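Quick heads-up: it's one chain on its own, the form predicted alone, in structure tokens.
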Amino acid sequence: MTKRQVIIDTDPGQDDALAILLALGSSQELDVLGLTCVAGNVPLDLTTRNARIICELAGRPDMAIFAGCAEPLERSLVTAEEVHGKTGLDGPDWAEPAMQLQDQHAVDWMIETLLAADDGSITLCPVGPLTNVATALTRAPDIAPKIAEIVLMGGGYFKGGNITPAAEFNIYVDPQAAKIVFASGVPIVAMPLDVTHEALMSKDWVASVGALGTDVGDKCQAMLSFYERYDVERYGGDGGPLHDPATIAYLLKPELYTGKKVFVDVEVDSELTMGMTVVDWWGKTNNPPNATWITEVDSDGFFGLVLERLAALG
């Protein structure tokens, strides 16, 4: 088997954690060229911290981390800490991470790596605000046949969204280049809310992953405990979404996945509707599709990828 060679771009977030965890614990399927950290869910100086931790917690301290862009394009920064916690990764005690980041701009590296690879040879995996794969783009839009597809988690049509009514954190984090990144002309699977809260976790899954008997389960038992209390107290229900390893899981298992190729932009001008997602589901514009919007999953099927995933950093 050819392993799929993949960056993931995080702003680690308890869920980024899973999907990192998830894409390191199928070694046989990706080869995880590096992390690039993005300011988000917390500051960038946060998010190199969680990262590394994260690495550290699956064994992997020789993973290559790049800090990249600490602000948003255009916009001032807006960060998640009463999702996330102060630190990005509340819920476990943490040691401070021993591994070092590398020296050069994440920016610099993923063109770096992009223009050196065959074309369609690398898939892009963010999980956070856009604004490293977006200034990558812009600053060197030859790297664009490079790229397999993008496959992201951000945006919400059918939901709406999570930080104001019409937009997903991680569009209106930044959507300048949001915009920049549907408009890029690269294949893009988007897993927006739409599918992510079709997939909830119960406290029985969360057991299961504790009961694994390894750190990497204690640590995302404890983890995710912290991080669910959010969206269970605002949405109701027995548990919340786990959002960013869509990302991992449809890399794996596509099959898992239902979705359709529509037209996407996103809001730049309006205060009220800033970084929503308009999906032209129906073809009203007659633009062309430039992205798979994912609507549907196989729950049962995801939830049992990521704990067998789990159980292999043990």
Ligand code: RIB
Given for the second form:
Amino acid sequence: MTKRQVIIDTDPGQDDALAILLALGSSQELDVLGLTCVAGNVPLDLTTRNARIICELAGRPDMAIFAGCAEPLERSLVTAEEVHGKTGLDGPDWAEPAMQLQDQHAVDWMIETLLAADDGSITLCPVGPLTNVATALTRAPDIAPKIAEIVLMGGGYFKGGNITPAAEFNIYVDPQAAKIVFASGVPIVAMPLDVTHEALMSKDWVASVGALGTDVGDKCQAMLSFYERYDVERYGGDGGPLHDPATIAYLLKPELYTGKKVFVDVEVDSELTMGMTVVDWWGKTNNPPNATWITEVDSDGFFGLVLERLAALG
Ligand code: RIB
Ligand code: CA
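Moving from the form predicted alone to the form predicted in complex with ligand RIB:
Up next: the whole complex, starting with the chain shown before.
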């Protein structure tokens, strides 16, 4: 079976970490070409540190990791240490990474890699603010046909926002970038809060991660126990949503997900609704659909897949 070539654009973040581990634990199906880091949950120097820590944890010190944009296109950076902790990867005690970052800027590498690829051969999985992806599309529009699809975590419509009443964090941090990506014409699958809030971690599931008896399991249990406290305090319930791995789970088992092709645009003018993903769910405009908006997931299937692939990392 030919492996799907993937670039993960990320702002680790504990849930980004689980997405990266899910991808690296699925080496039969996915060929991760590299990780491009962006400022988001924490500043760029920490997202690049955290990406290297996670790749070393996965036994992949060979992974190409690139530093990308340190600031959104127009707005000042908003971070989320209240959710992810000061380092962005709070929970376990981490040693500083030994592996080095690549010298090339993430956007330059993304453009170079895509231009050298066959049409429709590479999937982008952005799980942070879309600054890197939008910059690449703006600087080199010829990369668009090279991208098979963009499977992103971001946005919210039926579930509202998580950083403001109207906006989800990844879109809110860089709404101008998100507007560019949704208008790019590249096929998009969006994993918004509408679906990620349908798959909430349970204490038993987090315990089953720790029961794997591996360093990966131990570190993930510590990350997830730290990360979910914020959402449990805010939303109540047994556990919080595990946002970013939804993108990788979709690549592996799309049958776990249900969505609808719709037209999506992003608010970039009003401060009240800045970064809101405005979804034309009932086709009230004549705008052709530009995204598949996912709203349902087989939660048991999702968590079973994540656990299975974490176990595969040994
Ligand atoms: O709103 C959730 C998203 O914001 C996730 O990608 C999380 O890692 C943060 O970046
Ligand atoms: Ca993220």
